[in-house]
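Only one chain comes next, encoded as C-alpha cells, the form predicted alone.
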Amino acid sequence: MLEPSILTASLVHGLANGAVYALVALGLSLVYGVLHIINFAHGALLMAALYGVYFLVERLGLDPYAAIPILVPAAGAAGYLLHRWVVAKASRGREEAVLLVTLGIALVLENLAVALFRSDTRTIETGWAFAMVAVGPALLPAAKLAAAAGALLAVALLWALVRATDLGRAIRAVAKDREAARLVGIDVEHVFALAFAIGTATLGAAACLLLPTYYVSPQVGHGFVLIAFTIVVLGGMGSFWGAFWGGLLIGVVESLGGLFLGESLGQIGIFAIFIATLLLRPTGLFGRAV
C-alpha cells in the first residue's frame, strides 16, 4: 500500500505536468479548429522555442520565466511569418498540401538543430531549481508548481482572447464557416496566419515554463507532439476545453503509470486511453458527432 504522501505527490505532479501538456495541446487544437489541418511542425517549433529559451538564459543571463515577454511575441511573429510566407504560399490553399509542408518544416528545423547543436542534451541551472514546496503531506519542486501556475494563467488568457476580443470572434467565425466570414469582410488569410501565430506563441510560453525542469535536444519535440496529438484526439478535435481537461487527465495518467509500472512503462496508460477513445468515442470526450 502506497503512503498517502507518495500518492498525493504523484497526483499533484501529474496535474502540474498536465497543465503544461494542455498548453502545448491548445496551440495544436487551435490551429486544427481554424485551419482544419494538423500541424506536423508543432513539436519541432516547440524544440526551436526551447533552444530560444536556452540561449536567452545562457547568453544573456535571463531567468527562464523572465524570458516569457521576449519569447512569446517572438514565437508568435515567427509563426505568423512562417504561415504567411511558407505554409500558405507552398500549399496554395490545399489542405492535403499543408500537411506535407508542415512535415517538411519539421524535418528542416530538426536537421538544422542537429547541424548547429549536434544531438547533445542541454539543460539550464537556476538558483531555485532544487527548491521544494509542501503540498499537504508531499514535497514538490517549486519550479514544477510555478510551471503549472504559469500554464493555467496562459490558458485563461488564451480563453479570454478567443471569447472576448474582436480577434477571437473573427477566429471563431472563420473556424465555423470561412466563406461566410469572407463575405462579411473578414480577411480569412490574415486570420489563418494569426491562428497559426497564436498556436506558436503558446509553444513559446510552454518552453519558458518547461526548461527549468526539462532539457532541450533536436529530438525533444517528438515526445511532446505525440502527447499533444493524443490530448487533442481525447478531448475532441478543435475543442478548447477538451484539450485542457485532456491535458490534465493525460498528465495524471502518465504520473500514476510511472508510479505503479515504473518510469519506462509509465506512458502505456496514455496510449491505452488513446486507443480506447478511437474505438469507443472517435469524436473525443468533448467532440460532437457528425
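Residue numbers count along the first chain shown, from 1. All figures in this text were calculated on a predicted structure; none of them were measured in a lab. Heads up, when I say rigid core I mean the largest set of C-alphas that superpose within 1.5 Å between the two forms. Compared with the form predicted in complex with the partner chain:
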Second form
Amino acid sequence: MLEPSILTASLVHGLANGAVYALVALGLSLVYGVLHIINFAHGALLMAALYGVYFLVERLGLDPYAAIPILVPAAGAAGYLLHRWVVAKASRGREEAVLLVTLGIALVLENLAVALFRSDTRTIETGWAFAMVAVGPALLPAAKLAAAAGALLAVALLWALVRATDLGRAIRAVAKDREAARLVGIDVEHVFALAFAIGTATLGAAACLLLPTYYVSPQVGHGFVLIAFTIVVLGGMGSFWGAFWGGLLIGVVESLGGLFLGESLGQIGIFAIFIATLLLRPTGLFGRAV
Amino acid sequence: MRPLAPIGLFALLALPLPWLTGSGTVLNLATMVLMLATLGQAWNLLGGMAGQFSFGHAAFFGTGAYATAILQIRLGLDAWTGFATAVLAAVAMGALVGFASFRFRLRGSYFALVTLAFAEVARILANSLEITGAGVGLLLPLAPGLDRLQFTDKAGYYWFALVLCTAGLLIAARIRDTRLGARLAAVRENEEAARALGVDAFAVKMQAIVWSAGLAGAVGAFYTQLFLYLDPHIAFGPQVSVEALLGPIVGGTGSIWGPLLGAAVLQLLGEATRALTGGVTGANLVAYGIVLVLIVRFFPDGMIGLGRPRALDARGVSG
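Could I see the form predicted in complex with the partner chain next, after the form predicted alone?
Next comes the full complex, and the chain you just saw is listed first.
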C-alpha cells in the first residue's frame, strides 16, 4: 500500500516542521532552565509575534524575512518588560502563581487579538513561498525549506549566545545556582528578565520564518503551546539539545501521525508521547535526574 | 462538624429569585453564575483543598456532557439515567487521570501539564470519533419535560443549577470537615511531611480528584441539558479548563464560598465589560485575564481572603 517514497517525503516534511518547532521549544526550555518557570503564555506570545510579522508585511510591504531584524529585538524587549513588570512582580517565585500569571497574560493577549482582529485566519502572499523545491523524493515549498534552514541557524546562534558570551555565562551561572550567582555580583533579576527576553525573541524569529507557509489567528498559539511543552518535556526540561532533538522528533511524529491516522487524529501521537513522558520519565530523554 | 446552616440559608435565599425577578437576563446570568460556581467548586475540591492545580478540568466536564448526550441520542435513554451515567463516566475519567498522575507522583507544573494533555486527547478523540458526532457535534432534540430534564421556562434551569451548586457546597463542606479534608490540607501544605506523618497521599488525592471529576461531570451534563448542543471545542476546549479555575482563584481557594464569589464577580465583570465595549467579542476575557494577574499579585488568597492576614510567600515575605 504505502510506497517508501511517500514515507520519506513525510519524513522530510516532518523534519522541516520540526526544525521550527525546535526553535519555538528552545525559547520555552531556556526560560524553564533558567527561571524554573513554565510560561503558559509562550503560544500567545508567538501569536502576537505572528500578527507583528503580518502587519509589517501587509502595511509596510516588508518581506517577512526582512522583518526578522525588527521583530526579534522588539519581541525581546517586550519579553524583558513583561517579565520585569508582570511575571516577576506578580508571582514572586511561587510555582502555581507563575502558572496562573502566564495563563492570565495568554488570556489577555489572545482575546485582545480576538477583539482587535476578530477570529479571522490571515495569510500573507509572497509569490515565491509556494514555489516547490525537490528534497530527495519530497517536494517542499521553498519557504518551508527556508524556515527550516533559518530555524537551524537561529538554534546555532542561540547555542553560541549561551556558550560563548558573557551574557550566556551569566545565564548559565544563574541557572545552576542563583544564590551563588548573586554572591559573585550577577544581577539575578536582570538575568532572569534577559532569559525571558531571549525566549520571546526566539518567537520573533520563529514567527517571521513560519508565516510565509502558515497563517495567523488569535488561537494559533494553542497548537504550538502543547507541541512546545511536549518537546521540552520530552527533551528534558531546560535541556538545550534535548529541546532540539525533541523538536525534530515531534515534527516527524506529527507528520507520520497525519499520514497514517489523518490530520485530526494524527495529533494523538504527540499527546501520547507527552503523557507517556510525563508519567514514565518526567526528566525527559536528555534530562538529568532532578 | 461545623453546622451546614450557611449552605441551607444560601439555598433558601436563592430559591425565590425566579418569582422576584421578571427579567430573563437576570435569571440567565444567575443560572450561569451557579453553573460556573459549581464547576469552580469541582476544581476547588482538587486545586484548593488538595493543592493540585488542574489545567484540564474540561476532560471531566466534557466527559459528563458527552456521556449524557450520547446516551440520550444514541440509546434513547431518559435524561436522569443520562445524568447519573455522566457523573459516573466523569468519575471514571477522574480516576484514570488521577491514577496515572498521582501513581507517578506528578505535581505542581507537571500535574497541570498532564491534565491539560488529557483534556486535549479527549478533544481530539471527540473530534474524530463517530459516536461523538466528530467535528459536527451532537444536537439533542428539543423535548421539554421532567423526564428529559428540559424545561420550558428559565426558572427550571435556574433551580436545576441551584441544586447542583448546593450539592457542590455540601460536598465541599463535608470534605472540609472530615478527616479527608485535614489530610488533603496536609498534603497541600507539605506532601513529604504529610507522608511522614502516615498520610496516604496517593489515596487522599485520588479521593479528591474523583469527587472533583464527578462534580465537573454533573456540570457538563447540566450544560448539555441547558444548551442541547455539544461539539468537541465546547466540551473539551481549553476555555472550559480556564473557566473552572478562574472562579476559585479569584474568589479564593481556601473557602467553600470562594468559587461562588469568584463566579459571581467574574460574570458581573463580564457583563460590565460587554456593556462598556458595546459587546466586543473577547473583551470580557481580556478583563478576566487582567483580574487573574492582579488577584495573584495582590490577593493570593482570593477576594474572600481580603479581610484575613496574608499568607507568606516562598521567600517568607508577607503579601
